[in-house]
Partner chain sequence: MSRLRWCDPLPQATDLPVLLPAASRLARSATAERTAGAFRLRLRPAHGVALLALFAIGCGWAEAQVQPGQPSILATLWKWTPVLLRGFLFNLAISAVAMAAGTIVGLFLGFAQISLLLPVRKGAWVTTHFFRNAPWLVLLFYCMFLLPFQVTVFGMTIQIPDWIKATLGLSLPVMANVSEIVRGALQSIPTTQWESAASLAFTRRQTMWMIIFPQCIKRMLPPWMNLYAILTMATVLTSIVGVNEMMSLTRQALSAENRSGLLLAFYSYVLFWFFLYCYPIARWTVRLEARYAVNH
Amino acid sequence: MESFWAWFRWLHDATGINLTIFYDSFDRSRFARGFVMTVELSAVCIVLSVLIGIVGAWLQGSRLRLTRHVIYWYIQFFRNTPPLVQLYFFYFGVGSLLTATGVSGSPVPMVSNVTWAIVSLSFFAGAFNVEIFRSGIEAVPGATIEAAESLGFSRLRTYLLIVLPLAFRISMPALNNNLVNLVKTTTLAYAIAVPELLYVSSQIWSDELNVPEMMNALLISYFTLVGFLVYAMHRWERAIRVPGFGV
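Can you show how this chain looks by itself in the form predicted on its own?
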């Protein structure tokens, strides 16, 4: 493996292409940690945003008017404001209210910047997922729901066992697109110093003055990460396909 890393050092000496993330162990470890942080941040936000979408779509059909209004205004707030503004709102606005007194007597935040990034991005993508699942639910034939109710299914069991599985298949193309956008939106966590891929890359190019090389490395990294997600989602979409229904 050392010969592989040494080749990039030779490339730098011969051509000036300065890919320190390969031949410098410190930069390599920084870049690797940033990539892992981006993957973890994306994975957690994907799971939480999908759960928010499922629960929100269910609550949209609530018999309680207040519940429907809460979901409606949640969607309007997160869908109609920029995600970076939302991130600042949580981190600087809400975060400033959730502090504790440290050993030195100065205020210490109770919630980390990584947690606020997860909360903000999950709510942002979740608002779109609610509408995606709602459209899928509305596409399920009413006769299917009536048949379940005639068999004695409760509203919750009908949703979980019949409506949601069918709506999920219908919603997969739109959900796939929203999750891809979510992965790309994780770069905004850079603004609150979350050590994800863009943040550590900016540190590297500030130290090494290799901006063009790091920009290309970033492009290839995100292309690979998003490409893997798209591939996995398409495989899942084909695996759960019901012939003649939905996707």
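Same protein, different state: after the form predicted on its own, show the form predicted together with its partner chain.
So it's only the chain below, everything else dropped.
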């Protein structure tokens, strides 16, 4: 392993291509932490946004008008404004209201920037998921539900065994698009100084003055990350595909 890292030092000496993230242990761990942060941010936001989607889709079918209105406007706000504005809204707007007085007497934010990034991005992707799941559920034919009912399935069982499995398959392609988009959007967390991949890279290139190398490393990292997600989701989409079901 050492010789592998040393090769990059030799590359620097020989060609001037300065990939400190390989041969410098400090930069290496910084970069790795940034990568892990991006992956964590993506994973947590994916899970939360899917949960928001499921709960929201369920609430959208609520009998209470107020609930439906709240969900409607939630979707409209997060769908139609730039995610950067949403991030600022949470971090600068809501965040400045939620402050405690620190030891030195100056206001200290109660919620960290990482948390705000997670909240903001999850709500952003969640808004799309609500719509996706809702149309998935609505797309299950009423006749199929009636058939389950006629066989004596209870309402809950019909929902769990018939409606949700079908709705999930119907929603899958749209969900994939959205989750891939979400992972790309995590870069915005840079704007509120969350130490994710883009942020640590900018730190490294301002310390080491190796902008082109870092830029390319960054581009390749994201290409790999997003490419892997796209590939994995497609495989999954195909794996749960039912022959003859179409979607």
